[in-house]
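In the form predicted on its own, a lone chain appears below as structure tokens.
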Amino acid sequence: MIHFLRGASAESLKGRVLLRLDFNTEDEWRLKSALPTIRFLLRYAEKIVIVSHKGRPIGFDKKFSLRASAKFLEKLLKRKIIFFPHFRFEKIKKTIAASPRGSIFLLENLRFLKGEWKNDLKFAKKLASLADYYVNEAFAVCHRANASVSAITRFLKSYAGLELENELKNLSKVMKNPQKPLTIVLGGAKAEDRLGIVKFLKNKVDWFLLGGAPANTLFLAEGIDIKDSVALRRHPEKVRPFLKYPNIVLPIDFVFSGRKILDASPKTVQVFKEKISQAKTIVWNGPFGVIEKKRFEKGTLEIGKAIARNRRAFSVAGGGETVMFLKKYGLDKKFSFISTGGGAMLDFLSGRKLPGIAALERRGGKKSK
């Protein structure tokens, strides 16, 4: 059973908290989504020790440092953030102990250390020694078996943060009791993850609208020449069964540039918009073109606008590229829910057990000494 922060007693939240956040995004929008949890904890916790990651560094790498994130968080909270640019835990513990009540700390990028990547129990125990209980407010990394997400719960009483609770509530709504018709829109460059959703939900979804690599992969399996377009090219025999799904809608034609499909065509967008207008529940993950270039963003923009116009539908969007694109055009505010997860959202919707969620379902260990 997951313990939710919202339901915790004031007494149980009095000590020092280890708060797992996710700073791994371009404009810190994931950090902003965690502000309600930070402010909630400031009312009860003695001190807040924040841990997070950024990028995929190999060892210490200044360009992935969280120092700038500490400064940004200071501006948002209008409070001093004490940043630790090292992992000398005895020194960190002494600084925390000597600091006044209400202090907030941020450790350097955890992915600088192998222990984080390897979900190492010894490293998790060191992290746990900094606090009395743990709060996970990093849904976007819950599909990773990292020490600060999974192993940490063996040593501390653990809670799901306010935003993580919202993620589970809203994504479960799509999984368990969606209003029909249910339409799932999938694009982007990672075909395998998207097709995993299609396979798992094939009997629950009215329409899958596919673009990007998922669509290209099916075209390739059908024998259509997609030239050098992004697609999953291994194990075509595993892909061919998808061609028989009656609820998959593929692009009618493409916008080619050079030897690659780089956008959805106007005819395709029109077909997709008709399906979107009829839907009562819509989930979107992944753009339909190379949105980094303005001339190839038209299809994605039209899809985004179509979903935003359907005010009757419960609409969910996730994935870093998709969310950043929606924010660029102010469309994110017109969706019912914006997920902070990319891969985590896809894995959750695919029915996979997320390591971070499974860890929270454990009751939590004894405090580490």
Ligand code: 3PG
Given for the second form:
Amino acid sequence: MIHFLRGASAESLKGRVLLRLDFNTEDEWRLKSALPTIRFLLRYAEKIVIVSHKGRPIGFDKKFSLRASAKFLEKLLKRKIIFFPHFRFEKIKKTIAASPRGSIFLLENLRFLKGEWKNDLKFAKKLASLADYYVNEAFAVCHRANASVSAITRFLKSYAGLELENELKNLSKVMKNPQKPLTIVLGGAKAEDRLGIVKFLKNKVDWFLLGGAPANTLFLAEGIDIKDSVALRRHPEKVRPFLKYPNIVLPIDFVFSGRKILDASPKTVQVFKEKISQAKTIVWNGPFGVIEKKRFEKGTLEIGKAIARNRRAFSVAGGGETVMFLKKYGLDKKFSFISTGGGAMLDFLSGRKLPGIAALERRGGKKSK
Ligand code: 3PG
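Next up, can you give the form predicted in complex with the ligand of this protein, since the form predicted on its own came first?
Okay, now the whole complex, with that chain kicking things off.
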């Protein structure tokens, strides 16, 4: 059973909290969505020790330091953040102990250490020694079995943060009792994850609208020449069964630029818009073109607007690129829910048990040793 922060007693939140956040984004929205939890904790907790990762460094790499994130958080919260640029735990503990009530700390990028990557119990225990309880407010990394996401809950009483609770509530709504028709819109450059969702949800979903690499991968399996377009080129035999799914809608023509398909065509967008307008539940992950270039963002923008216009539908979007794009055009506010997760949202919707969520369920009630 997951213990939610929202339902915790003031008494149980009195001590030092180890708060797992996700600073792994160029944009600030993921961090901003954690602010209510930080403010909530400031009311009850004695001190807050924040931990996070950034990027996928191997060993210490200045480029992935969280020093700038500490400054950024300081600005948002208008409170001092004490940053630890090292992992000398005894020293860290002493500084925490000597600091006044209400102090906030941030440790350096945990992925500089192998123990984080390996979900190492000894490392998790060290982290746990910095606090009295743990809060996970990092849905976006819950699909990783990392020490500060998974093993940590073996040592500290653990809670799901306010935004993590929202994620579970909203994404479960899509999984369990979606209003029909349910339409899932998938683009982007990573075909494998997206096709995983299609397979898992094939009997639940009315329409899969595919663009980007997932669509290109199916075209390739069908023997259509997509030239150098982004696609999953391994194991076409594994992809072929998808061609028989009656609920997959593919682009009807292509916008090539040079040797690559770089956007959805107006005709395709028209077909997709029609399905979108009939849907009562819509999930979107992944753009339909190379949106970094203005001239190839048209298809994605039209799809985004069409989803935003369907006010009867429960609409969810996730994935860094998709969300940043929606925010750029102010369309995010018109969605019912914006997920902070990219891969995590896809894994959750694919029906996989996320290690971070499993860890909260498993040990949510255990006391620190
Ligand atoms: C994300 O941004 O999706 C999460 O922080 C996870 O990052 P990762 O894919 O490097 O584990």
